[in-house]
Structure formats: C-alpha cells, structure tokens
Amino acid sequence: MKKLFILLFVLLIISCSIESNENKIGIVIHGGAGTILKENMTAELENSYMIKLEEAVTKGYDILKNGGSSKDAVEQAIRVMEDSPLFNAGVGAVLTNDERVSLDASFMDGENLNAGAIAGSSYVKNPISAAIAVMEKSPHVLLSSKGADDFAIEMGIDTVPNSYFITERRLNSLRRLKDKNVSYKDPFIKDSKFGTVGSVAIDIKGNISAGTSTGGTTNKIWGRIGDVPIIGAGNYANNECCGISATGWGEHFIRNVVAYDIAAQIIYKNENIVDASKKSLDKVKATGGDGGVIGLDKNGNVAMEFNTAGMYRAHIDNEGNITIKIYKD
C-alpha cells in the first residue's frame, strides 16, 4: 500500500509539471496604425521598420523562451522601439504645438490587476519603465507632468533633457503644419495621431502583461492626454481573459474603453479575441475614430487587428514561429 502512495504522488507531481510546462508563451507587439501605404514606403525605410521590429519582438520573446517573466518581456520589448527614431515613443516622438515631447505610457500586471501610468512626461529616458515603476514602488496608478518626472529623478530611472526625444523628422512635420496655418485648436489632422508602441506577452506561468508608450498626436495642445495612460482604454491585462494595446485617436478609445471592452467580451460573451477586437474597433469606427489593437489571450492566441491602412506588428508564437508586417494582407 505504501509503494501505491509513493507511486501516486510520482504521478501527481509529473502530472503538475505536464501542466505547468503546457502553458503556452507568446509575444505580440505593434509600432502604430495609421495610413501606412506600400507605395508611400522606400524599400530602405521599409526595411528598417521590419528590422526594428523583428529586434524589438525577439528581445521579449528571448525572455519568454528562457523562463522569465511577461512584464520584463515586454517592457525590454517597448524599450527597444522607444529607443528608435521610427516610432511615436520615446526619442522620435511627435511634437507638441510648442515644439516639445510629452510622453505617455502605462503597463498593466494580468496576475493581480496591478497597474501604473504616466501622463505628459519631459525627461523620461523610458517612459514604459516609469509607468511599471508607478505600478511597483508608489501607492498611485497614475503621474503626470512634473510629478511624473520627479517621480522618475527620485526613483533613479533615466532622464534626459527634452532636446533628446526632438528629431529633424518630427521637427518638419509640425512647421509644415504651422506653415499650412492648420489651427492649433484643431490637432486632430490626418495622419497626426498614429505611432504609438506597444506589447502583451503571456509567460510559462501564464502570467499576462500589457504595456503602450507614446508621444501623443503631433501639434496637441493644452497638455492633451490621450488614452494610452488610461487603464482600461489604451492598455488592460487580466490573466482570466487577455492583454489588450491599442494605438489610434485616443479620444475614441477613451470614449469605447476599446482595451476593457475586449476583455468584457472575452470574459462575460465567451467572444474569441479576433472577433472581440473587431467589434470593439467597430465602436470606435462608429463613433469617428480610427486604430488598432494586439492582444494575446490566456490561451496564447493572438489578434493583431485595425481598420486603418496598415499598422507596424509583429508576433512570436510558443514555437518560435515570428510573424511580421506592415500593409493590410
């Protein structure tokens, strides 16, 4: 009987790792939506974007694949298109009215709904490493402006002067705006609101996390907030359902709490994550608005949708397999 006991609990034990080592990992990151056409790419920038891309992508996934966690994953993951000049995040962010960066981003913990945000940041090196930051060492969810920023001096996150995110690139594409004599109180131009960063990543242990970084619509005025900051709107993680990041006219995100209401879907409709997507941008589209989303689901199943021309992303799936694009198929 006692050798039936210890044979029993072999099993058990074996049965457990089974189990565990069946959870499935996967990353899925996106770059921006917006009206992104193939006949308006050189072959050179093209290219550059994939590169950057399959970098930023890889680098989480080779956390995943060596047992660490989704939230390291994806904030190694932002990190890297952060610190591009190709993307609306970080160094290469869009300008304000006033010719300055201000930088958004927020990360979501699908484990325990823990979250943390900051809003219309100057001097953050990594604004994805501020928000995770909030989430770890304050009893806040939320920072903004200068308190964002001193938030990340105290905590010894890197900071840089705001001269640093400024690029040629954006720098021209707003004095064209001005030269146009487009209203400052109106910066909701065509192809102003695209660009933001983003990943979800789902770990061995079945944790999911989601994080977006962004610099906002070029020309916004009046220290303008979009939806990235905001839990639930821009970005959500719940281990139940999914991790969601959205990029668009954050406006109409805001107002459809697209990331949260794709997690509703899942949870209380038994709605796929594909489907769910598309009618949450649907809304959006209903209701003005343009973007798109990634997300990964508890079961490591992917959706990469918008209704725009074409959106930046990328995913690895749990057998290695690396998916990239640009244009709509």
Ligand code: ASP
Second form
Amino acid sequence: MKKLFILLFVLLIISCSIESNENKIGIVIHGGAGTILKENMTAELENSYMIKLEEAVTKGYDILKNGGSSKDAVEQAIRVMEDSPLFNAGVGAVLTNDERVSLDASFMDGENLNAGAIAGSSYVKNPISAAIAVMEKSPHVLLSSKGADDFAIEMGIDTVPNSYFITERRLNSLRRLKDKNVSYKDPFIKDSKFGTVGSVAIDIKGNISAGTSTGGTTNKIWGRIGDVPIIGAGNYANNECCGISATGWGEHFIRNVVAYDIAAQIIYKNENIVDASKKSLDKVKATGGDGGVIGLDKNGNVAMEFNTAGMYRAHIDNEGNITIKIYKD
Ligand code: ASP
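The block above covers the form predicted on its own; next, return the form predicted together with the named molecule.
Whole complex next, starting from this chain.
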C-alpha cells in the first residue's frame, strides 16, 4: 500500500512538471494596415476578407493545437494570405513603377534568433517559405533579387512567372496613380491600403516565431526595399520577450527599428506588449509615418495596434477564442 502511495506521488510530481512545461499557445495575423474605411468597403469584399483571415489564422492555430511548431504555424498562415489576391503579398501584390511585382519576406525563430529573408524576388510563389529556407539552408540572413530567386530554384521552392502575381485591381491602382501624374518621387501614396501580411505564433514549447511578407509599395522604383525583410524593423522574434510583425510605411519602420524597439522595451523596461507597441508606433508617427504591428509576448499576451484607419487582423488565444477585425473597433 505504502509503495502504491509513493508511486502515485511520483506520478503526480511528474505530471505537474510536464504541465508546467506546457506553454500557452496562440497565433495572431495581419493582412495590412491603411486607409481601410467601412464606407469604402462593400459587404461582399468585407466578407471575403473576414473569411480569408479566419482561414489563415485557423490554419496556423490547428498546427499549434496539434503540438506543431510556431514556425510551421506562421509559415502556413502566411501562405494562405500569399495565395489570396486580397493581400499585398504573393499573388495580388502591388506593382512597381515598371508594372512588375517584386516581393520581400522575412522569418525569425525566437528560440535561437535564427532568421532568413528575401528581397526583390520576381518569381518565388510563396516568399515566406523562401525566407525560411534562407534561414535553414544557407549561412546567410538576407538574399536579394536574382540571387534570392536562384537560391529558391536551387532549393526546389515553387517559382512562377512574374505575370502570375499581377491582378487587374493592382494594375488599375498603379495606372490611376500614373494618370494622376503621381511621381515615383512622391514618398507614399496617401490612399493606399498597405495589405502586407504577417503572423506571430507561440507554440506549446514556448517557442515564438514571426514572419512578414509583402509586395512593398505601389509604384516603387530603383529596387526599393522596405522594412519587411529587415530583421528588427518589420519582423522580430525572441523567446525572451515576444514576436512582432509590422505593416506600414516601411521607410519609417526601418528608421525607427520598430519590431526590435518593441522587443527592447519589453526586455529592458519590462513594458507590456500593448503599451510598447503603442510607443513604437508613436515614434513612427513622429517621423511622419503610419502603420500597425501585431505581436505576442512569451506569456501569450497579444497586441494588434495601428495608427491608420484600419488593419486586417485576427487572433486565436490558448482557449481557442477567435477575434477577427478590420476597422478601429
Ligand atoms: N511595410 C511595407 C513596405 O514598406 C508595406 C506594407 O506594409 O504594406 O514595403
């Protein structure tokens, strides 16, 4: 009898320690921030966004729920949005001044601070997967243009003709700008919805991953690269604190090192993730930019902050509660 009690006690201790190794899972995604106003949206389009956001966030969450890694959750959630023409990433990305698509993406693994990114790709169907491949299969962090495409082909990653990415909607947006004689020197298109996509997830082991993918800004020229593939600007993950993915006027996110600035506030000042995000976005505003961020901290607390009219966003917490929003409230 005494032996049985000892055995039960030992089993209890083991199960408690297994329990304490389990972290709160969670995933958050964005589909870009910008001038997204209800009055400019049809019910049908709004519905399409809601459905796609739900599909993407649920795909990632299901991976986490089944014990999968935050890396896989982030990659798969982002691929859903890259494969949808609704967002400025993969098919449906915005066009460059010479009517092409040029794609940037990055990924960071918060467990070991490994990171990978591509910039200025013309042919990679799912840039987030190429960014992960740079991290896992090359000694580098950032590959650009032809080199990024050549690397992807060598790694057996799906490539497509550049025309695959081009949609009529984006072609019209570009041509409207050109008709209005908006110069490529004009810093940014005021009425553009940015539409970049991103995701941050935390898995059962407490590993945080962050990924971001974009076509950049409409009418871009001279091989312009934004914040998305710049680790610490448009993307950052560190298990010590949090994961962050950004969207917005990339030049200002680079200048304010936004994703890392949020992480640094949490690490060095013990700031909470929501206030840290707000403060970093205030800095973006102070230099003349705008946009938004999503993030999760190591305890699964979420931030979905922006200083634009709206941001496509969705979150599923540890209990499986889902939030999907587009406008301010
Ligand atoms: N941040 C992206 C860039 O500047 C644009 C966006 O978020 O839509 O390239």
